[in-house]
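As structure tokens, one chain now follows by itself in the form predicted alone.
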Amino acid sequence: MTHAVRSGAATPTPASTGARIPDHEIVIIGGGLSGIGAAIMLDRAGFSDYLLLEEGDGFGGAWHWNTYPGVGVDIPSFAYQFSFEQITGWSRVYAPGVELKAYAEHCVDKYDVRRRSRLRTTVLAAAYDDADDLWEIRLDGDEVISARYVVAATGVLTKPKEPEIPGVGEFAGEVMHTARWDHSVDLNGKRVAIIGTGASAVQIIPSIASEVEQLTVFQRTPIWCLPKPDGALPWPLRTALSIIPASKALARLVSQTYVEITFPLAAHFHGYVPTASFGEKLGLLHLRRSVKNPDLRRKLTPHYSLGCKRPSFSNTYLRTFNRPNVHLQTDSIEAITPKGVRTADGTEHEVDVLILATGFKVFDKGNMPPFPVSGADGQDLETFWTENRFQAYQGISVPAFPNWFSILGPYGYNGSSYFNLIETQSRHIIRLLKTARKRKATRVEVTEEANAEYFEAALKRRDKQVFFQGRCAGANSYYFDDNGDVPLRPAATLETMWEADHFPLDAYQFTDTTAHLPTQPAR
């Protein structure tokens, strides 16, 4: 295995004197649903010496940040939470972005994990110095704090990702880009286009079409859209599900299986169970009894297999392309002009303002990892995935880089129920910890045998998932990287749970090269 070096990566402090005791046990990177839960679940564990590091004004993570008309999430709500914390609260099955919002704050306040955190914070760098095992996160404002471990919860849902159109810089009216949305922005009565037509739009396009206008659609792909099982939740229901005994965790269960028949067992198990095949057939039913025009439904209909690219789930999104005010353009944008947008048969759409659903940098460099990452001897984490495609034992740790530990790593995130991810993750990450204190351990460092016949086992599934066996040219879809590689994890949820709790110790190596250290005093 080839590890390389990055001109401008982080650079490392200098030769230490080897006495040196690190400001935090850990250092947690990102304040969403994944730093939260990853905290409380080390508080829990034992390991209370912790710094969370956001770089937002407010936790949440995507649910801070995306605050669109209709924002809300894709899967039932009672799968959409904490094994620990599970509230009956919500007003609907498939729950508001708000209370999604809220439920982070509300988890921050009950764990005491704002107390251990920093908001407005941005970290520039990481950098592993040897001689201490300990990291070094560089900070803006030139601040520097160092940690023994460091867990990566930045997701990848965060970082808007702006079109490669021409011209987009010179539009004259108003633009904004459906994560960070401009609620000062009055849509009432004016002409609004929409470059995109994935989840993000799926969402807005129905909350806005009655309120504008004209609202033009700008589509590259169409995508899958199936009906959604959702409804309110009335109070009476709500009441019930707090008072009788196992009513939460059946919610749970039913949400959990619904979850995993529709992603992990469809996309990663196709080859065995076609249940893509049947999605199908229901999403093409849903198009023919909600759109009238057959030329519209013609332009809706995806031309690749269901799985290939995220779907969505909505009862509203296909029907309004039947309003008056709504138009489906599927012309190819040649540019952005300072009126509107140029399509590539000279037609200029005039508009007043232009909303960019053009979605996240995912598997993108500057993304992953979102700000370089020095490991051991001064590795380039970027670099080492140009170099040898992305990879990472469990979605976890690297070789190379000892004492990092990602919430959301190359092959860890099995496309069930996020939370599922953060907390198998997160017993995977505290199984580590629990060995090293016992071993007496300042070193953890994923062997590279380990990683490698992780990467090889991962791959020798591809040929089963419908990424590789399904229909998915022209899908555009952001689960491929430029390799042409899928890096989710080939499994279903219950693997991944046991997984987490019985991975063969010796895939690490455990190593106190600073026993010569004081102790660190209790904090």
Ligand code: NAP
Given for the second form:
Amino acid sequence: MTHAVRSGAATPTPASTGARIPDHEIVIIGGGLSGIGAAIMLDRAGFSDYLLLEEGDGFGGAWHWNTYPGVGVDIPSFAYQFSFEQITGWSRVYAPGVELKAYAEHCVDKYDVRRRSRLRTTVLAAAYDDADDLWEIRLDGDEVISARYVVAATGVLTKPKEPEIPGVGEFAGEVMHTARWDHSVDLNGKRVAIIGTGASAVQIIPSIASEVEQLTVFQRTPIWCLPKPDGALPWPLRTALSIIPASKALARLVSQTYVEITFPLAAHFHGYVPTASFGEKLGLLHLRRSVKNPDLRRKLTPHYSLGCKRPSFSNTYLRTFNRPNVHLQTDSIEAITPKGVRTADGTEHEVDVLILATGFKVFDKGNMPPFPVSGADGQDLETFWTENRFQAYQGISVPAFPNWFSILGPYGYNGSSYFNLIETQSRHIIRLLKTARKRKATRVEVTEEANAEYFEAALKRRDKQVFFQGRCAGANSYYFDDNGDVPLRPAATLETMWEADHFPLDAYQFTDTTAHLPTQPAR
Ligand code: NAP
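Return one more block: the form predicted together with the ligand, after the form predicted alone shown previously.
Time for the whole complex; same chain goes first.
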């Protein structure tokens, strides 16, 4: 076993009897909004000895990496922020990405997260030390740091996915993925191709269409596109929101209710409330109003139930296809050539710039999280999931992975604002850590029974979910993993919030280091 390179203050282990003392009580992996939120909430709960590790050179996660034209949030900003840090300075109902990035940095500074963070630090592996009840985290540069607990805030949609199309590397022009936008590439007057029509493309296409000479959009599966109740928030309105009592809370409540109806309720309670069917009607009306050409409309019409895959929200995306310089290409792509994109009919579409709006690794091997995690007795997390399907108690804990808590684990996220998820999961983790402190425990592990029960209960709710009751066959949705499961949490947001504070503590075993040190008899 490697020895920890001591770096930073160590927390005395409660009831330590010679067991190794970790470098930090908590290591948080990920400097996105999940990691930032967990750090702030842990600190406020009295867990101030944490170290946050972030691979990038800035905070904000998705909002740090995604800087493509038109990037912005798809959830009203009043709901897309921490409950304890509600600002009213958003320029729009749906804030642009640059404001989310600024918000992340603001939180980092205001809550003193920066001082306890290391940027440009990649985690290569994590291994649990059974003897001392701590995690050893191996970093690039061969450094190892140890922590009693790990909060894995590594997100999911973080690793860009290159399309499995032959010849991508042979393209002679500029090529870039949406999540690694190259701002030095001037699109003005260029012939541009974009592959993909997911949420990123929906924002990019209308943003660049007037600038480029030709824009060819390669669509494999049409996306449901719904109108976006967006608008600028002029300063008098922002000021009013900040000074009129309860107006901020009201704006948040309305926004959260809207999000709840459009996703968690529509997706998980499809069998009770046919919100998705209403949404489809709205989507088709939006399409009819936006696109005049019937042939184009036909090509842009989705043939799967709304909700099977992540829908998009835009008032400008569909209309952009009316422009004479924008071409929708639905023939399948055969190869990328040095000059452009060759479709199955043999046509070579010559372009100067190729944009890959092809999304992210999701349930791909090596992505959840993007480094190996070895738990108690050397159990490998990915192997556990491969053999047992994706599962985690309330999306947080996995049996045999003590002291390891995920923010966005399987069956954790219900589809509401990520901020609900971050706060809910952090409250669950804090409850565990407080209990461990009180009981002088150094090992917190979910029981196999509690995990199995939770997993079974999630599966039982399928008979009401749109993923299993709707027409999802042709959706090509990244919600589905290799087993055909959709590891989203089939619950309303209020239920997830309630559970964070009321899950039975005996779902976990809290043990003391001394209880399993070979030299110490169990007490
Ligand atoms: P995505 O939703 O996964 O979309 C990827 C697109 O690329 C799909 O249209 C896919 O087609 C296409 N594609 C992939 N491989 C292809 C291939 N070999 N040939 C042809 N087409 C191919 O990715 P994304 O648009 O980057 O969005 C990912 C997620 O990030 C979103 O769902 C959302 O959760 C988040 N996001 C959020 C926002 C926001 O809040 N405003 C903005 C951007 C992204 P198929 O559909 O046929 O697979």
